[in-house]
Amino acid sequence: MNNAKNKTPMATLDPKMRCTHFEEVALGYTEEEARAEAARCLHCAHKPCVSGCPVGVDIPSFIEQIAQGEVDKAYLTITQTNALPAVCGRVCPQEKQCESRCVRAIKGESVAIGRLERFAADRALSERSSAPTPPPSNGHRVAVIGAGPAGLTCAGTLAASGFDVTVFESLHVPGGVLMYGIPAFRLPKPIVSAEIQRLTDLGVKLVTNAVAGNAFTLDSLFTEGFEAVFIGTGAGLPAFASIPGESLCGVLSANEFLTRVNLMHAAEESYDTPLPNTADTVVVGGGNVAMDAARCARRLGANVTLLYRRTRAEMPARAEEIEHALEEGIRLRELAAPLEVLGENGTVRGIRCTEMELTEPDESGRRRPIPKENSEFVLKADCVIMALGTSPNPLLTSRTPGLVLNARGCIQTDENGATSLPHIYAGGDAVTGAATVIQAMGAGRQAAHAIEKELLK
């Protein structure tokens, strides 16, 4: 056992290093530091930590493996409900979920349920020790729409239990978020695909370039002989502050940003992705979005700032981000919101602000923001980026008549993923509007369920 108030440390790239390329930030633990952490497991007799994960990994038999130098068997464990344990160990908000609800954080800080979790999979996949073996097929016949987290733990699940599952994804490479959202230096492309390959391993097939709504449709996909559909499409149509001025050249969503970076490639020279100038950069936004976009900014050379309506306090994003944000030389300027985005020539040359003031709590408990009298100033940019959250493309959902949707365009569904119509599921953030890669995966894993008990009663 061991008692250490804190976790074991891990290690990081040097901010002045890292914010000059994209390699990945966290090194991860080496084998004794995770045997260290894993020490500090007490192996709680009602397991507090599994109720917080969306997908109920059993948390303390794979740290109880890990701790015994048993990491095949741990990785074996984490994959029976996890389907993508290396991604969920980089950008899960485990500090929300799992290690909330760990009894170790009553008097220090919890075990590092997240760190142990990627230790296992890196282990796992860069020695190909456990490539899993298809099942017998069913005979049962189900498409996926969408290659995203959601989309892809419905896949895996349904394939582990005999099913035929092909995944239809609208871009180049299946991911989704994973490889256009996320950057290479939170979450390295080659763990994505290896993750993927995981699940192709299985006996899941990808048909890449299909745009649901266009290329196919929910009718079209029945009568090719699918028996159920999952869909989950994400939450990809970015949303602007509605401000004058968004319609300038160098306004950008972080959408748009972040898949220019990340699957276009645009800070490489070998490839000729156009980005707009980036030399002073202003981020409007303080989610895990906004601090991605930020962060590939600054690598890209820029001065950057991260404009927030409410404090550090309030922020959404991982504490995590926003230290590593901060190392690397990004400026937050907290209670302050945009006015309009200021251009000549019809291009950004400025943005002009409010400063900002929190009303005492409502009934919610949370303090609205407010602007505050004549305290307008203005910010030097180049480019602006919107990171003020998604929601999803209508483009499958408006023609897909009788599916319902909510007030917010998304897709309504049963505790179980069930839609409105016979045999369509759906699940993640074309559900729920945008949310965690854990929670987009708890998501399909219900759903698959249901498809399951559906399909084989």
The other form holds:
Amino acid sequence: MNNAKNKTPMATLDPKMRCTHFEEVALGYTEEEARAEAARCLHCAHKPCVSGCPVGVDIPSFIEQIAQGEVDKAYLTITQTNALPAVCGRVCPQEKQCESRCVRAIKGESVAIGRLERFAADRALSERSSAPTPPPSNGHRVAVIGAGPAGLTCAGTLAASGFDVTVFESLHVPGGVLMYGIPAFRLPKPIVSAEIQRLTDLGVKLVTNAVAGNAFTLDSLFTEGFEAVFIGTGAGLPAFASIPGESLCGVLSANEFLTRVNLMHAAEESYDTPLPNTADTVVVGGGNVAMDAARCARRLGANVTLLYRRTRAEMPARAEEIEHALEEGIRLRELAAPLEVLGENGTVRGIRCTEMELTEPDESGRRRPIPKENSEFVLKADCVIMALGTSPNPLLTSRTPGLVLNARGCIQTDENGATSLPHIYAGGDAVTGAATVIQAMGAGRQAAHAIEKELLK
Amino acid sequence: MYTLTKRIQLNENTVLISVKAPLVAARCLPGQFVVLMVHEKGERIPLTVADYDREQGTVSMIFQSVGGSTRLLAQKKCGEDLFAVVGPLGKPSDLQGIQKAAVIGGGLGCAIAYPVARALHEQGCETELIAGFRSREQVILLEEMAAVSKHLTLMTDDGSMGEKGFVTDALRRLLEQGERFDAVYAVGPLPMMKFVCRLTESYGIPTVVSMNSIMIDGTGMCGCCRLTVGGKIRFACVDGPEFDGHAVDFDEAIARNTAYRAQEREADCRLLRKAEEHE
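Structure of the form predicted in complex with its partner chain, given the form predicted on its own:
Complete assembly follows, chain above in first position.
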């Protein structure tokens, strides 16, 4: 037993060095560090951590296996319920989930469950020791729309039970937000590819460049012999601030900026997609996407200012992401909101802002910001990135008559992911609106179980 | 996958290609577009579909090899593969109930105007076609357009073929002669569409334009193709590419299409080097 009050530290790259390239910031545990950290687990009989995990990973068991040096077994334990452990170990907000329930956290820090998950997954992926083989087929065909976290998890869960699963993806690579959204310094792309490779090893078929609603409809899938469909099309439609000047050249949605940098590799010489000017970049927003955009711009050499209308305490981004961003030299301008993007000859030159102050809490429980009188100021900018959230993409839903949506355009489902249409399930951001990778994975897994129950009854 | 089955040089820098893309060909309708990538590290290029063959599973696009990426595309030979072709994207043209129309194409816009005119022709619509080019060297699709219209007027800026003048001159003449249309379809450079719309607005004739914005994904994700229509933000890729021309803010669209000009020049140099290495 290791009685240390705090987590075993994990090495990170030096902030001064790392903000010049896209190498992964957090370096992961060595075996020695992992075993030391695993020895901090108290193995509580009631397993509070497991109830905090959207996919129900048997956390105490895999931690015990790591403590015993049986990393292969730990990986198998995790993958029984988690299709993408190397991804989750990196991008899950563990501090709000499993780790928030850890008994260790009452006096000190929780066990570093996320770091241990990452350790087990990275080891297995690097050795490819446990490449899965497809189980015997049960003869049932399921279509999954969208190769993001929800769709991949649903596909992996079904394939592991012997279903014949085909995933349709509109982009030229699978992965969804894991490829176009989350930058390489948080989630290296070979890790995503390796996790997806594991799913294809299991027998999952991938069809890229296939836009649901346009190239095919849900009806056409049933005609082709699929018996159930899972919709995991995410929440990809970016919001804008509706302020004057937002259509100037140099104003981008965070989605556009991140897609250019991550998916299209615009900053790399051998790729053809152009990169916007980013010498003086202002990022508007306080979520994880805003942090990702700001840190990418920083790595491209930009002077970056984050504009957020509340204070750091109310920012929806993970504490660790905010900390990393500030370490890298990104300036945070709290209590400030944009009023107008200023331009010259159609191109951004600056942004006019106002200071804000906080009043009583609103329906979200956070204190409502209002503009402070006579507090306007102008920031110089040649790039303004709007990271104001996203909503579900209506491409497929608008072409699927009878599919019931809520007022925000999200697909309505029951607790198992069943939609208003027979044999059609949905999950992830398409149902919840923009949320986390692991919540989407939880929904994908839930729906997979419901599909299995329906088709095998 | 995505094998080139046909390549025709229409003029000095305009090329028609047909590509094997069964998913696109199966459902494609006039007005829709594809996004293609020439190679794995290439740009995603949006191109409107000029024609499709459902049986062969092929789609045809007409493009000008003016930038780095389109020059790389123009170098592809029959039998070679493209890295990606995705579509059909965007909404199809809404041609329902149109019995008399004017279809106006400017330059490369004729490649997009032609399938609209053909679809109108097939539904029995009486179509005036006005095609404009800089000069005779740029003229494309003349016979094809003539075959699907009641009357074709060819305009060139320098008078080297057809009549000298702009497409708006020809349209104004028709309108002044008392011709009226259920709808006008205008596809071409942004300034051309802007002036066609200004003209038809004074006659109260509904006018549809096809917007060729800069795009990445083409599915509503990046917001790069946004434009202001009727005071609201619209995405050309999913809300368009066709819009009510009288509601489009053309001046803003013209400014936005220059967004990556400096970078494109630089990228073009890089790409042109690449293209030259291939040649």
